[in-house]
2 protein chains.
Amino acid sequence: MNGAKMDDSSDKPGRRRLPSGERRAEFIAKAIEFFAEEGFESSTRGLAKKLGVTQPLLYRYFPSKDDLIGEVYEAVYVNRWRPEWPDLLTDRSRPLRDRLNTFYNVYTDVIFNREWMRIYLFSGLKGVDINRRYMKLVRQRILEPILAEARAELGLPPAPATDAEVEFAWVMHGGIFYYGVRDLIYESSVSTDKATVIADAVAAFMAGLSIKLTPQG
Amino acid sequence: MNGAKMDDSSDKPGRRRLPSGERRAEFIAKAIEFFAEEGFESSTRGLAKKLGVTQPLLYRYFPSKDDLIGEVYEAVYVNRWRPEWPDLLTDRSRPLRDRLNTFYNVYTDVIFNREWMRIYLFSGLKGVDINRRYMKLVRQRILEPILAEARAELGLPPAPATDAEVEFAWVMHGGIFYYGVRDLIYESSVSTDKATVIADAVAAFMAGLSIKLTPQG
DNA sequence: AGGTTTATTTTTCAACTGATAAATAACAGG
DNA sequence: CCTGTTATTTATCAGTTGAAAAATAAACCT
């Protein structure tokens, strides 16, 4: 991995000089790991040590620690979101239940990792705006489409989702999310596999929603 | 509230001397507020300022900052747990659905506040043992009793809950919990009232569980 | 009053923090 | 080989941190 020089008997690269683009990307990638593990309050010196670089070098690439944290947010929240996710939900050639299962399996393939989860929780405790923006995205691109598809599948006329319906979808979403939190943050021994948990959550959601949307049953 | 002296024109109490028991309790109470808002990495000087007291005084009552944090955990996790909660779930004179609604309403009356939620999230990111202990408590005292009651109500013979059943109960629990997180941590404008969200989550759980426990429907 | 206890403050320390300025050395082009 | 550019390090600063030691003063007991 580090085989730049042949003689790595004492791997003290001294002064490894990288093009600024590469270095910057390396900094952000390692900063995600570092802050995810240690929290945003951890020192820039700690990060520099992890990078094998002196601390003032960070300030050549980012004007301040907060700017670096902003780049971390960008890399985690913005860049890992897949715009094609909503399409998985609106493909009416398949039953909604199948679509929900597929979506939540691929969605959690992205967000169910220690980095993503911890960055998300840390940032929400530090300040709410980023998380609020992310949740707005989830509501508009995921939950409201799901509810529209559910109305369609139940033969109901299109209508904007009510607040109570959105909250109900949030409970499924949050239940699945919290499974990831228990697994990856609290390292609780979640015994059942992800796909089963998702399938059960989706089934309960569908059953509950059909009661909710069609009051006669 | 603070009417000790009549003349409070300049409320600079100088050196207010309290019995050590009271002072200690005051420290812990304010430490909960302080750390919930600012995080556990915040300074003991900041806490002392909030207390109107000098920082070294904290070290007369707690050997170290971590010991104080330990007291905060104790006060939040241990002291606010009500041992009678499981009894709400096992009162078979009422339908299980009603019991679940009652329980989750009184349970969330306790934990759905900014202090409890933020302390919980902060502590989980700082180190997992406390949260893991708390989750074990929830599983044993809440979720497994719920599943046992569900079997009874469905006319099934008593049996230890399977892992998949426990995970399914966790999804309901986590869905409700995440509603509180969105409301109190992310300050998302949750429009629907708590009781409705709980009722819907419980209904979906019951519907899904009856499918799960009695495979024929 | 006088004397003892102890709650509280003042002073201080060494380590650590984010950030800046200046010195150094690696690389590119001639 | 020389020269300019710039990536990287060294040195440094002012502020903050958890914590200990010593000085002070409020209450309590005769």
The other form holds:
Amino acid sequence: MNGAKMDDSSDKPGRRRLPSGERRAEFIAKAIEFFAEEGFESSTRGLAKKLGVTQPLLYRYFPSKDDLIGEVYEAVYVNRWRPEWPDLLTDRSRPLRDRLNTFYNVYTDVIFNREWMRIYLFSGLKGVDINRRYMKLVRQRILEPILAEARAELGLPPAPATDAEVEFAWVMHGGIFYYGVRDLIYESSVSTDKATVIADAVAAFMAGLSIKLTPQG
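The structure above corresponds to the form predicted in complex with another copy of the chain; please provide the structure of the form predicted on its own.
What follows is just the one chain, with no partners and no other molecules.
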């Protein structure tokens, strides 16, 4: 977007003028729809056309395409993170298996969304760092806390999660995620309900925990 000529024409004739904050929010919402359908190769010219505004007006709110993509990441991924989720994972008054089942059921209620999934997958295919940033967040906020809670439940001393342990947790997390991909992206028939898939994934994870976390002689 850099280097584009700015002008004073804001909206096309007949378009209602909105306060700056509302207009910015509208642009982000439309960009989410646009990127979910078209991916990230499309130009900002195409996005401006979809919004029904000039490119220079779009530049005023987002100096570059990367700035706009960053706002989409915040809206779709960061802002949908629920503040109560960490407590679901760390409430030691409940067995870890119960906590994981509860967490993944409410977590997937949020992420099993067509726009969420399509933007995530498009970003991975086209080299946009949305999915890499989100995977880092998942590791820090979900997988490492789960492994810390697992160590506590097994009576093991606290220790940083190893990469191998994190990969083990990814198997559970990724299996649950792929159920949503098959349903929302591939639109394939899923014969098992989500709660059962989650319960099975959690059960398999729990069954292997003591082997993975306990040093073998």
